[in-house]
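What follows is a single chain, given as structure tokens, in the form predicted on its own.
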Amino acid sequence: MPKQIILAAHFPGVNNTTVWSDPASGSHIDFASFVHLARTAERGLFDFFFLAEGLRLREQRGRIHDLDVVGRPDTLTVLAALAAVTTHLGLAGTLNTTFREPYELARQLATLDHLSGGRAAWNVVTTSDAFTGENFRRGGYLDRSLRYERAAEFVRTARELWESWPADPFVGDRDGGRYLDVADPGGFAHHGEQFDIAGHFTVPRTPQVHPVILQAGDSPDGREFAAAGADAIFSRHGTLADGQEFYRDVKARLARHGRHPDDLKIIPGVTFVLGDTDAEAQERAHHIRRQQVSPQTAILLLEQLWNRDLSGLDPDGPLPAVDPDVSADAISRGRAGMYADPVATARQWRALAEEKGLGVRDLVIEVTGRQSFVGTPGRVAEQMNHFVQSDAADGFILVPHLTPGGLDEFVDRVVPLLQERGVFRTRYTGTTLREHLGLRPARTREAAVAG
């Protein structure tokens, strides 16, 4: 039997994938935009809706980075509202472990899982960015080496809280006046390096017990963190070969954590462009990429690598002759460091620009694009299926370039073709997100003790 493809919808924003200047682009704040994308995804029988998070407006050269979509309402509030206007679609939010506390976030996610009937998911992220931390009382700064230590203990603590209520504590004996069949509901005590808390959790056990846990990040630490306890990893790779290497590496890490390869789904973020012919789709894709990377955006993105003021540079001219400045403070604030070795990356970019005869803007377009499926609906369905059946991914998080209607064409024209191939559902057969994704029930401490 062929593998079934996982599909999720990413609400655009906090990136330069979104073409906010396009006449067809709508609000990123109006609730109607969130509703439209979520309902389109559910009409297409998608597994989940994915919402990113931006905790501070980015700055570059001391100015707000207004070429990104900077408006971002609170993630959990939006997802809770969407629970009321959807019935099966999973609801996933990026929520930072550096600036929150386990009790607070575990309570909010447990509430979302109850409100949605078992459709909540948490994309676990960390940061060592002190600039973003200025928005928080304690400054938020955490040394890079401690980010994953805190995140791992944060998730362990949250799981203890989610399991603190027994599976069926309610008696509801109206005549006898006895509501609960447990003396200490929600009792917990966690004493660790990062968190020392004790008390009573206020939310009974939820339909999924543990919301689905996603992890975003391709670093060695991120891969190991995902292998140890995540249910899915939101990866980024540009070719079939890169995807297969990532897939093999992450799946191979699971055994040492006592897990099966199917316990972790690999779901890269991708874009797509459709056309009535492959040539038309390629032409549309070229136009969209030039909308996404305007001359101003090309210079801003180049500055993030060079860490220099390049405002006087010609966007159609050659790359800077000087190397990136690795000694100065970062010119861009509020964006995680993207390049481990800026000087080496700059040399690679120069070599590529020389080889292909590319100016600054065309070079940035070339090196910043994520995996994209471009072609007729039949071609895109074929390409996506090939990626999954070739073990380069278990599915995809689709990142449309328009809000809120950017997913409509995919649902209308590609989903039916995937269904015809027998690699995508024709109806929802479960009620929880875990069931949609083909994940086993959450393994609780009681289950582990029982063997």
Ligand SMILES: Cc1cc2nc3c(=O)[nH]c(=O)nc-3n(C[C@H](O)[C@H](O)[C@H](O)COP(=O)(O)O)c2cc1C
Given for the second form:
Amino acid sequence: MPKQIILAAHFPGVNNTTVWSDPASGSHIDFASFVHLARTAERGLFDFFFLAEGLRLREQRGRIHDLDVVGRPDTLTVLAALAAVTTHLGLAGTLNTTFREPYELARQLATLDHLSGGRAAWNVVTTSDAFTGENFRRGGYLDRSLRYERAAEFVRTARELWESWPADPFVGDRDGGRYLDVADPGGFAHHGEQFDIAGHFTVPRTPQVHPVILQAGDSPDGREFAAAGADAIFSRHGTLADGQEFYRDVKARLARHGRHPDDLKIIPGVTFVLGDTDAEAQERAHHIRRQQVSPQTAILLLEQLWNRDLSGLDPDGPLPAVDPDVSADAISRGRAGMYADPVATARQWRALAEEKGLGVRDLVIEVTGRQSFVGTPGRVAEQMNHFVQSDAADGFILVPHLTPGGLDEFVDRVVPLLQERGVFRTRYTGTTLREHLGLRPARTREAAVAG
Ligand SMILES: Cc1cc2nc3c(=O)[nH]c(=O)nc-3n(C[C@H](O)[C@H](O)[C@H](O)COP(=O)(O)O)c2cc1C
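Please give the corresponding structure for the form predicted together with this ligand, as opposed to the form predicted on its own shown earlier.
Zooming out: every chain and molecule, the one shown earlier first.
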């Protein structure tokens, strides 16, 4: 039996994958756009719909970075509304553990799981900088070393809350005047380093008991956090060799936590470009990359690495001769920490530009793209399947470049070919997201005790 491919649809909203300047690009705010993409994904029998999180508008050189389409409505509200217009599609929201509280978020996610009949998923992130934190808690941040500590305890606490009600507590005994068959519904007490809370959880057990937990974060701490308890990872490791190395690394960590390799799915974010011939698809891909990286965007992306004002630089000219400024505060805010070693990366970029004779814009186009599957529908289906069967991934979160119509062609032309190969479902066989993903039911405390 070949592995089955997991497919998810990313509504990109704010980033430079999105081509806002294309005449076919629609609103990133109107509910109709969310409905279009979600219904297309469901028509294509996708596993889930995915939203990233950005809680503050990005800035660069002190100005709002509007080339990454500005504006992003609230994730949980959008997902709850989508629950009403879809029937099977999983609904995944990225929600950070640094600026929220477990009681509140556990309640919101449990509510989404009830409203959607077991389709909720939480992509746990710690967020990348203090700039975002200024919106929230005590004017700033949680030290980096404490972020995963808080994240781990946050998820543990949320799981305690989700299990605080017994499985079937309602008796509805009218004659006896008893509604519940439990003395202490939702009772909990969590006394830990990060959270010291006790009381009663107001939301009874949900169809999945625990919403599906995704994790995005790449450091050793992030990988270990995923191995310990997440159901899936949203990764940046989309190419074949890099994907295989990441896959091996993370799956090897699971045994230490008493888990099976199939308990954690690896799902990188990727893009795709289709054409009637491979040459036509390549040409379209070239055009799309130039739309994504305008001359202005090229300079802004370069500044994110160099951490210098490069507004005077010619987008068609050579890269700066000076090295990145690693001593100053980041001039790009809301997207910091993208490069572990900016000076080394800048040197690699310069070497590549020289070797290939590239100016700034062409170099940025070359080095900042995600893994992209480009070709005829047949070639794209074949490549994606090859990645999954060779353990570079368990599936993909597709990031279309056009909102909201960017997934239509994929669903119409690639999904049937994956189905023909027997590697993608031809109908939904379950109702919950856990079932779609082939995950075992949530391992509750009772299940753990029962062995
Ligand atoms: C693929 C991927 C997607 C991410 N998406 C988000 C996001 O939508 N919102 C957010 O605040 N952080 C996001 N992050 C950042 C994580 O929150 C995390 O803070 C960051 O990667 C630092 O953790 P690390 O050192 O383990 O990588 C993402 C990270 C990765 C790798």
